[in-house]
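First comes one chain, alone, set out as structure tokens in the form predicted alone.
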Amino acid sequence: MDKRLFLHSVAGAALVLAASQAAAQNTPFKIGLILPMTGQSASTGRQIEAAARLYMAQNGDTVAGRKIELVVKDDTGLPDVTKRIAQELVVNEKVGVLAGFGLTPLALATAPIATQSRTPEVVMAAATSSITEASPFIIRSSFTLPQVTVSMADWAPKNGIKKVVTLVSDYGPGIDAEKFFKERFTFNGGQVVDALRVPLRNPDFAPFLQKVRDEKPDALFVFVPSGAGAAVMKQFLERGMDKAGIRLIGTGDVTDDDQLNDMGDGALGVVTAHHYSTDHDSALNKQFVAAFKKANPGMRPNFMAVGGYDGMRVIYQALKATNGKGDGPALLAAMKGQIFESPRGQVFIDAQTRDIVQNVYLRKVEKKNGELYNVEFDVLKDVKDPGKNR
């Protein structure tokens, strides 16, 4: 009698146990979307959440029986405001996946709470090398601004360039952007001859770049975070600062395709290095191009939708590969050790780093069919964090 009511009662708990694997296959499986969709950063916030709306309409919203549900939450770039929505999406929403993160400071605000919770944080956008360090269950699917700086280091010396000013947003990937890029430059035989740091929120780059002007350097090397590069670029050519012989290169972000074709012809032969470029060369790209511009009338997708276009393909595979089931540490292992093919070219989520190791370009904004492109000339392959390498 004994082993009959064992089991009895281990057929039973067999029983529940299916049952609530069941149910919980049957729940929605919920991303939280943390993202700046009003404020300064807003034009990241609409990029990321266009692209992983996009890549919900391409690849269905069902994955392993698993209903997609996306709940997207505004933190107007505020890492408190960041915290606060995270807390609320784990707790009350009962989310999988934390994703988003527009700038720095709010993926570092999200960090313990995905270390506490167990729950993966994918950075889609945010790019302070540290980033992922801050906790072992951040994902990252954007870039880091060592991998675009090192590049440009090495591509000015070869091409005129000796001395530098340094002009960065002062903040993680600003201060990133200015010690990798002297760093490698002076390495390389050039000279930073100055380095201005510009307050993050409310920036004037007036009096920095008259600063600039009166020190005539060879060329100007410009951070600033998605959406104030068109502010620099406008700002540098009404100080004629280009027929003074002073070079504009930086960083992607400063000829931020979104908002290159409003900057005029003054940003012709602006040269920088970045992960993607809208006119990037390949069939992936075309598609993806294509169908972001037909569902979004008027936008042009930039490397924040990139960055949520993967992000959202690293959830949706990783789930995949866990049947459905949605537990943390088993998506988190999913996710990393990913190789695909992006828009951008071919990425591998390092296993060990949890970062994204990808192709670096150099471009030149060239004028095609009368619109403004980033033109890719040249590519270094597989690039890592230079800042992981320490």
The other form holds:
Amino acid sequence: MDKRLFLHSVAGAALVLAASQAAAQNTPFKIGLILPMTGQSASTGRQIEAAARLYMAQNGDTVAGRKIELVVKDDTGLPDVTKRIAQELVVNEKVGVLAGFGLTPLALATAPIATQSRTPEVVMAAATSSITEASPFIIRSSFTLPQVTVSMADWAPKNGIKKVVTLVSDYGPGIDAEKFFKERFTFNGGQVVDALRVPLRNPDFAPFLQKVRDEKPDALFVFVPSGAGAAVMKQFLERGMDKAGIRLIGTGDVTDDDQLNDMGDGALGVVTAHHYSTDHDSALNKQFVAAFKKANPGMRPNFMAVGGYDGMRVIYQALKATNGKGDGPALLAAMKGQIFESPRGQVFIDAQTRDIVQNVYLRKVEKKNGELYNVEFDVLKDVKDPGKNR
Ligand code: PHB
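Here we have the form predicted alone; I need the corresponding form predicted together with P-hydroxybenzoic acid (PHB).
Now the complete complex, all chains and molecules, led by this one.
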């Protein structure tokens, strides 16, 4: 090639590049929010979408010159559907970030697409420890089951609970909860006398609870995903388990703030460990809860909402830090290491694990102004996921 022609084509290529960059800067930045909006986990979808929209209403819909567009899709809670939607969002909609993921299998189904397309996957709900290891492009703003379970396994034996039966949904987060509870509780001198697993879909808790009643442990430790807690509570009370002297303990998923008010006074006194309560006492949380309720009459934010709200913060901040370029690996790098105050307290996205480090609270169900709340009475600060680096 002669030199003039060469220089000409280099200049041309640079122009094309600049033009496409300028175009990219002017095009909206799309966030693909994939959620179960129907089916068993619909409350998770409802909570996260409401929180994401609240975040945008409060922080504006333009970041570093890019207009933010939220593309919400219902995966009905089925991994094949999630995967198809994720592919479609990346290829056709050209989303800069994939977000949401109401259940572990949905987050895992998307992991290969995040890796191949180098698109950050912000997990706002799903909580099996290993999820972040499924793709280097996964960042988590929710929590992990080992994180909250271990705190419960420390509290129980100090509070007269020596013999426990565990009851968990039979999939990733349930297996994590079962394993980490047993390990820590046994280490602390307790005894897990039986470990029951119930199907994730349409579970009938009755035969399992009957078995627990016969086994007469000091407490039943429960993990079921958000949305399933009310059914467990109802059947626990109907069978008179509490009257038989069996206490109900668990991770905060079972006394989910979305459903707690409908569980009735039978839920009073139930102790759980979790990273967020609607009742969390901070100025930021009070503002968050008030704004969420105002924008969504009849609802109150649960831990799913907070995962969605903070996930949006992580995305906004990363886009700002990279001057709106929206390049996947650069965004990912800017998501790692973020430290900020969440409605749940101080949080940190660990750059090594891409998982969230946060406080875990012990809480007891109490009535305040006629409503049931998980009232925090103790805190473990800056808890890392105990499921990592074992
Ligand atoms: C999950 O599937 O990872 C999951 C879903 C709901 C929860 C916790 C974990 O409340």
